[in-house]
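Single chain ahead, by itself, as C-alpha cells, in the form predicted alone.
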Amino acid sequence: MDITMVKAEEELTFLLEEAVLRGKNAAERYPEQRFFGYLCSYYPEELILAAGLEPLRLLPGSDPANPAELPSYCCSLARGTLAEAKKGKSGLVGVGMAHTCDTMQCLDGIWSDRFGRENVLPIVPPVLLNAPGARRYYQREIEELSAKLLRLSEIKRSFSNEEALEWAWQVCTRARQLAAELDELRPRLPSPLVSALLRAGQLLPKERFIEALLTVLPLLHIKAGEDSGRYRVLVSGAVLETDSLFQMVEDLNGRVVADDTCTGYRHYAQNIVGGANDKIRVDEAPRDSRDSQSQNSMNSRESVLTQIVQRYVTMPPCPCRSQGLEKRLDYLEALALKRGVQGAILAIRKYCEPHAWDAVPLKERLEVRGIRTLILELEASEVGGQERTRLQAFLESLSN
C-alpha cells in the first residue's frame, strides 16, 4: 500500500473516532480552537466561523437523562443535551438555539437562566420559508446574530467582517461539496460508515474535516463496491447521534441509499427544493453614496448574507419548516425515486411532535409510489431487540 493510501486509512480512522466521541472534550482536544455549540441545522454555521469560533453540534450522551428542569415527556435530545451541559465540562464559548418546536423554545430559556443570556444566542428562522418577506426577515435575524457572535467572541482580526463572512461561506460550501460527493457513494458503501463520516463533519473544526475528507475520498472510491443486491432503503428523521439504526439495517441485508436526517446529508444539502432561482429580496443600499469604499463594503456584506439566506431558505426542509404543503413530500419522493428505493424508514424520536405529524402524509405519499414505509419510534438513536424484529420483518417484506 502506497503512502497516500496509508495516510487515507489513518484519516478515515480519525474521522470515525471523532464520530464516536460526539464532540466530547472537543475544547481539550483542540485547545487552539474556541467552540460554539448549536442544536439545529438551521443555525448558520457561517456566522459562527466568521466570528472566529468553531461550530460544534451538541448531541446527547450515552446514558438516559432526566434533568429536573424538563418533564419526562420532552424528547431525549433536549433532555440529553441539557444534562451534558449541566456537567459543566464542555468548554464552549456559547450555545446557539434555533427555535424549531416548543421544547427547544423552552430549552432556550432554561439554558439562558442557568448559563447566562449573553452566552445563549437564539435565532428564530421563519416557519414559512417562502412566505412574503421571509428572506428579508431571515436576513435581519442573521445580521443581528452575527453582531452578537462577534461581541461574544471578542476577536480582533486583521481583516474585515465582510472578508471573514466570505471566507466562512467558502469553507462551509467546500464542506458541503465534499459531503455531496460522499453521499453519491452511499449506495456502494456500508451505511454506518457514511453516517459516521457525515456526523464527524458537524463535530470537528471545519477546515480539519475538509482536510481529512479530501484525503479519505479517493480511498472510499476504491472501497466502493458494486450493487450488493441488498434492500435499498431511505431513512428520514431528526437527530441520530449514533450509527445504531444504520448498522442494524446493514446487518439485516439492507443498505441506506438515501438519507434525510438532521445529522446526515440533510445538514449539508443546499438548493435542492424549489426557490433556487427565485429573486432574493434584500434591503436597498443607502442612498448616500459619497463614501464609495463604505458603499462597496456594504454591498459585499449584503451579497454574502444574501447567499447565506438563500442556502438556508432553499435547503431540504425538515418538518419544523415549510416551503409549501407539498415541497417536503415532493423532495423525499424525488429522492426515493432517484436512488431506486424499495422501502423507507421514518425514524421518529419519542415525543418529537413535528416529525410524528409529518410521518402520516409522508407514508401515504411514498406508499402511493409503491415504496413500503415503516414508522419507527425511538427513545434515542439506539435500536434494540424490538426494533430489530420490526426491521427484519419490514425488510423481508420488500422482496415481495
Contents of the next structure:
Amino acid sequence: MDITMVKAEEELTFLLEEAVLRGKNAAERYPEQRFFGYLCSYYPEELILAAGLEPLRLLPGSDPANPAELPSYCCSLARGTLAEAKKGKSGLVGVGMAHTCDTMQCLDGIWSDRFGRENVLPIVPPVLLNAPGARRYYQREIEELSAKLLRLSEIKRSFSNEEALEWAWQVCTRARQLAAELDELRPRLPSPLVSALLRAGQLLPKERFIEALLTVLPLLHIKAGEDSGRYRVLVSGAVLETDSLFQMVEDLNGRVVADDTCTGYRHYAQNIVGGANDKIRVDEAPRDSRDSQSQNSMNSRESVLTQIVQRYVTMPPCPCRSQGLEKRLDYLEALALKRGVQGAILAIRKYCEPHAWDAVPLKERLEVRGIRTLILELEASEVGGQERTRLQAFLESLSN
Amino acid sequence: MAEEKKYRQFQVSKDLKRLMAKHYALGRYYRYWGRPLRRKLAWITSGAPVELLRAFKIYSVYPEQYGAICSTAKATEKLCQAAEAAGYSQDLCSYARSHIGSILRPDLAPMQGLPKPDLLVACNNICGTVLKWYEALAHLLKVPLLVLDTPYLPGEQTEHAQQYVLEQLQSMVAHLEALTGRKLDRQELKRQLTRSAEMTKLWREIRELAQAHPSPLNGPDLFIQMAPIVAIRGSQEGIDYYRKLKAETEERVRRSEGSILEEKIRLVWDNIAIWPKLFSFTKMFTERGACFVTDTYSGGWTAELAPGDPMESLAATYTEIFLNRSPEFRAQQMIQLIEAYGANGFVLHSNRSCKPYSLVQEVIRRRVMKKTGVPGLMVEADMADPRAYAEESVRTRVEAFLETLQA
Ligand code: SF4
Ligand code: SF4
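Form predicted alone done; form predicted together with the partner chain now:
Below is the entire complex, every chain and molecule, led by the chain shown above.
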C-alpha cells in the first residue's frame, strides 16, 4: 500500500474513534482549542468559529439519564445532554441551542437557570422560513448572537469580525462540500461508516475534520464497491448519537442510501429548498448604518451574513421549521426517488413530537409512491432485539 | 352530593351553559349561511389574534377548548385511540389527538365534532405543537392554513422579533382580505380590540377578587368560568356575562362567603386543569379545606393589550404571552401570585401532554421555593387523557403535602 493510503487508513481510524467518543473530553484532547457546545443543526457553526471557538455538537452519553429537572416524558436527547452537562468538567466555554421544538425551548431555560444566562446563548430562528420579514429577523438574531459569542470568547485579534466570518463561512462550506461527496458514495459504502464520519464532523475541530476527510476520501472512493444488491432504504429522523440503527440495517442486508437525520447528511446539505435561484429580495437586507465610511465593510459583512442566512433558510427542512408541510414531503419524496429507495425507516425518538407528527403524512406520501415505510419508535439511538425483528420483517417485505 | 355541600355553585353558571351552547350551535349554522353572507368559519389556536379575524367577520371555534369538552364528556380515550390507530403517536398532545380523532370518528365525538372550517389559524406562542397539529389539519381537510410565528423570548422582547411578527400580521391581513373578499376595516379592528380589552379587564378583576379571605373562587370555578374569555373574547355577550359573574363574586366577598365552606389552606395552581378528574381531584383538597385561589392557566387570558396602533399592539401582546417566555419569567409570575393571593403552597400539574408548560416546572418549583419558602408539590397527570392518571399515587402525594401544610 502506498504511503498516502497508509495515512488515509490512519485518518479513517481517527475519525471513527472520534465518532465513538461523541465529543467526550474534547477540551482535554485538543488543549489548544476552545469548544462551544451547541444543540441543533440550525445553530450557525460559522458564528462559533468566527468567535475563535470550535463548535461541538452536544450528544447524550451512553447511559440512560434521568436528571431531576426533567420529567420522564421528555425525549432522551434533552435528558441525556442535560445529564452530561451537569457532570461538569466539560471544559466548554459556553453552550447554546437553536430554538426548534418545545423541548429545546425548555432546555434553554433549564440550562440558563443552572449555568447562567451569559454562558448559555440561544438563537431563535424563524419557524416560518419563508414568512415575510423572516430573513431580516434571522439576520438580526445572527448578528446579535455573533456579538454575544465574541463577548463570551473575549478573543483579541488583528483582523475584523467580518473577515473572521468570511473565513468561517469558507471553512464550513468546505466541510459541507466534502460531506456531500461522501454522501454521494453512500450507496456503495457500509452505512454505519458514513454515519460515523458525518457525526465526527460535528465533534471535531472543523479544520481537523476537513484535513482528515480530505485524506480519507480517495481511500473511500477505492473502497466503494459495486452497487451492493442490498435493500435500499432511506432513514429519516432526529439526532442519532450512535450508528446502531445503520449497523442493524446493514446486518440485515440493507443499505442506507439516503439519509435525512439531524446528525447525518441533513446537517450538511446545502441549498435544497429554493436552491441558488432563490433570490434574496433587496428589501430583506438589513438597513443599518448609512455611514459611507463603513459602507465597504458593511457590504462584505452583509454579504457573508446574507449567505449564512440563505444557507440555513434553504437547507432541507426539519419538522421544526416550516415552509408548509408539503415542502418537506416533496423534498423527501424527491430524495427517495433520486436514490431509488425501496423502503423508508422513520426513526422517532420516544416523546419527540415534531418528528412523530410528520411521520404520519410522510408515510402516507411515500407509500403512495410505492415506497414501504416503517415508523420505528426508539428510546434513544440504540436498537435492540425488538427492533431487529421488526426491521428484519420490514426489509424482507421489500423484496416482494 | 357530599361534594356539593362543601362547594358553592355560582347562580350565573346556568347562563354560562346557555352561552357556550349557543356559541357552538352558531358555529354549526355557518355551513348554511356562511356562503351567502360571505362569512367564514375558522379553527383557531387559543393564542391566536382572534380580534383580527373578528374584524373580518370570521367566526372562530377553538379545537383546544373542544379537547377539554371531549375530556369532560369522557370521550377523549376513544377519540385518542382513533387517532393512534391512524398513526398519531400516543405521546402527542391529547387535545390534538382527541381532536384529530373527532375528525376521523365523528360518531364518537361530542356534538359529532366541530363544524368543518373554511380556514385554520395557528399561532405558536403557546407551543410548537399547534403548528404541527394545524399542518396535519390542513393536510387532512385541504383548507388554507395561516400561521403567525411569534419567536420564543429567552429574555426581553426584541425590536426585530416584534417587527417580524408585525410584518406577518400585515401579510395575514392580505390573506384574509383575499379569503373573505372584504377589506380590513381598521375602525372595526379597533372596536374589537377595545371590547377584548374590556372583557380581559373584567376577567382580571374577577380573578383578583379571589385575593379576599376566604376566596370566592376555587380552581374549578376558574377553569369553568374561563370558557368565555377563550371562546368568545371580545363579544358583547361575553362582556355581559362577566359583569354578572363579577357582581356575584363581589357579593360573595361582601358576605365573606368562600367558594369552599371552610378555607384553611390557600394554593396556587400551575398548568392546565386535569379535566377528566376535575372534581374528584379537587375534592381531595376541598375535603381538607384547601382552596386553589388562583392559577397560571386561566390567568393566561388577563394580559393587558400592549400600547401602540392596533397591529403593533397585537404583535407585542401575542408574542409576550407567558408560555413563550423563560422559566425565570414564569417563576417570577408564580412568586407574585403567591404574594398577592396570600398562598401557603402551590401545586404544579406536570402535564404529559403539554411539554412547553411542563418541562420547566421543576426548575420553577425550586426557584419559587427558594425565594418564598412556600412549598410546591408536583403531580403527574394529563389534561385530557384519563389513561395517564394514577389515582393512588396522586392521592398519596397530595395527602402528604396537605399534611405538611396543616402541620
Ligand atoms: S426535535 Fe425531538 S429529539 Fe429533538 S429535542 Fe425536540 S423532541 Fe427531542
Ligand atoms: S401542547 Fe400544550 S399549549 Fe400546545 S396545544 Fe397542547 S396543551 Fe395546548
